[in-house]
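What follows is a single chain, given as structure tokens, in the form predicted alone.
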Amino acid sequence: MQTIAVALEHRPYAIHVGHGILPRLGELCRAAGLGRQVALITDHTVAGLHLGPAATGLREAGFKVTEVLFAGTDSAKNLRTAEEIFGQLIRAGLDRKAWVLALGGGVVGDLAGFVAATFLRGIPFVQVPTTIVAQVDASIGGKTGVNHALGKNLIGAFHQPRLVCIDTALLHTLPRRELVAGLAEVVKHALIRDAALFAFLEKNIEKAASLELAPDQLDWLIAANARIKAAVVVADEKESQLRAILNYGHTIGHAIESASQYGYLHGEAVILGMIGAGEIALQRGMWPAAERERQDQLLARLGVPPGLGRLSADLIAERTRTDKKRLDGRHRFVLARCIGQVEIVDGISDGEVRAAVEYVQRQHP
């Protein structure tokens, strides 16, 4: 097992990455000090797999655990949904030294995270993430959040963990269209901030895809994005700067979720917003031609979902204007220079965001 520091000032936790490390769950939650009461918060799907060991670990450790099933979906990620949920932590008598588990993908992790961080004003959670896009990325840094009809994650708080537990194991439960959605976080990971894991990527894509990678191989390319993430993290904690980085992709590609009612994955949005990120750059003379054509091509090799020509680029567009960046009424893009090296760049004009969402719907329809 590996134990990556997340070394912020005021709250500084650990993740644990390792293969098979779910029967240890309650011996590590243990040994981070958390009360007695438990609410392992998940959805259906991943209920049917990991409940059991996780819920049996726990109550194995001294645990009182209250299980907690929602839907798991972004359509479900909402306020109405979290209301539902802090009626069940108040029936069960929940109290302030209580705690919170998120066992699931992102969505379950945000819903779940937003409940720990307003429930009794807030009360310590731990992750334990079951899917790529919530090991590498949505699990670290403390971001939880709901949708809103108008736009992804307007509402929410930063709250960070009290503990992340990944056990790479777990991804072999997924579907083929999970993982590739998941890899997308660990190319955007490559773009932003380390050229040799994009070439890396670049000769073991397909591997990484089909879960082909040795068990020490997998934890190695997990346990590296989230020291990607936790670094930066550590740097920007509250997205004043240099976080943003972060999103690159996130800007279109949550247009792009909004406009069409959630029918992408998060991660299959984020390669069509890293495509239209791309081109902006390309047309402002940010980065070589070349260096674009290999972020495309191993998008490609990964797999760029179909479809997108079947949405207005109008109403895309326009949900861009709902991105939390935006300063000012203004696009604020987190655009790149070259592999590993992206910047944050503002003003970026509605005409330009349109001309890129219209670029990728005829390379992509």
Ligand SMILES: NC(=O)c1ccc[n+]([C@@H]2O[C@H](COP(=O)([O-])OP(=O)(O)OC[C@H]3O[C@@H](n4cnc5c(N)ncnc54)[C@H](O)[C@@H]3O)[C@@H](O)[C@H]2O)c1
Contents of the next structure:
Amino acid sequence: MQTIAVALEHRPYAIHVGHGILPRLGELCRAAGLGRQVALITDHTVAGLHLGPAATGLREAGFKVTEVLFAGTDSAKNLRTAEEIFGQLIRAGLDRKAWVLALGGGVVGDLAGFVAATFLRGIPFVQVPTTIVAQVDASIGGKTGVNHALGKNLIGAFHQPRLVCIDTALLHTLPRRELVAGLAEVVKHALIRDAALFAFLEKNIEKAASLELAPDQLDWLIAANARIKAAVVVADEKESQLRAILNYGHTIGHAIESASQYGYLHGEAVILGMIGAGEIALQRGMWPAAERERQDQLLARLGVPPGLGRLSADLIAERTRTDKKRLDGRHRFVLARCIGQVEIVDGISDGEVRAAVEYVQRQHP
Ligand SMILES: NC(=O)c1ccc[n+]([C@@H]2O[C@H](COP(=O)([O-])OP(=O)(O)OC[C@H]3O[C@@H](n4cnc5c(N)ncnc54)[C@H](O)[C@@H]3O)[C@@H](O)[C@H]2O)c1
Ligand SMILES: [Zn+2]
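What would you give as the form predicted in complex with the named molecule, now that the form predicted alone is on the page?
Below: every chain and molecule of the assembly, starting with the one above.
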């Protein structure tokens, strides 16, 4: 097991990463000084696969565990579900010393984190992420929240976990489509911060997508990515705006998610968005063609989702205009300078965005 220290000024915490560490969860939570009573929040799918060892480990370590299950779909990540869960916590007698454990993907983590942030004005919480997206992204950084009928993730709070416990063995039950979507964020991390990680992916992307990496390689990969997310989040405390680089591929990606009415998984849309951002950087002369080719080749091997040609380029381009990161009528994009280094660029025109969307459509109809 390796431990990554997240050195936030007011609330430092540890991320433990290891293959098969779930049975040690109780011991790790005791060492973190958490109270005796815990609400373990998870979804039905994850409960069927991984709840047993998690709950047993906690009980054996002396914790009183209340199990809370919900549907776990993005459409259930809302205030109504949160309210139902509040009721269960009140009936179970949770007090201010109690805490919440999120066992699941980003949906469970966001909702359980939001419940922990707001129940009794905030109780501690622990993340046990079970998807790649959650292990390398959603569980780190303290963003919690729920969707509103008028938009995703509009209601929420920052609430840092006390501990993140990543068992990479849990990924073996994940469907391939979810693995690929998660690896999109991994490619993004490599592209924005880490050329050596990018080179590792160029050697191993097929093995990663079918989870045929050796346990120590998988641990290395997940830990490297958790470290990148944590480092960006910590640096952003002082140098605000740095966190924005995590949005590489996300402006066009979000627009595609919205224009397709969420017909793509988030990570799939980000794959298309990175190809689009690559095209803008290339056309601006910021990024050499050979480097853009390396990105697009890697994404092609990971698997670019089909069907973008069926959507209207106008609609996608229009949806980028409603992106919250847009400034003064021009677009703000994260663009690559070289593999491992990006820049935040203001003043991208509608025409550039539209041309990039059409490029992605031509390449991946
Ligand atoms: N807070 C943040 O910073 C942040 C960052 C990125 C994404 N998010 C949020 O995360 C959510 C997406 O998270 P996600 O991609 O993890 O998807 P998810 O939570 O919807 O999980 C995907 C599916 O996989 C199942 N699953 C989870 N773990 C499994 C396992 N080990 N084996 C088999 N099946 C498993 C789930 O039940 C679900 O059906 C979105 O709501 C998004 O807004 C938040
Ligand atoms: Zn993302």
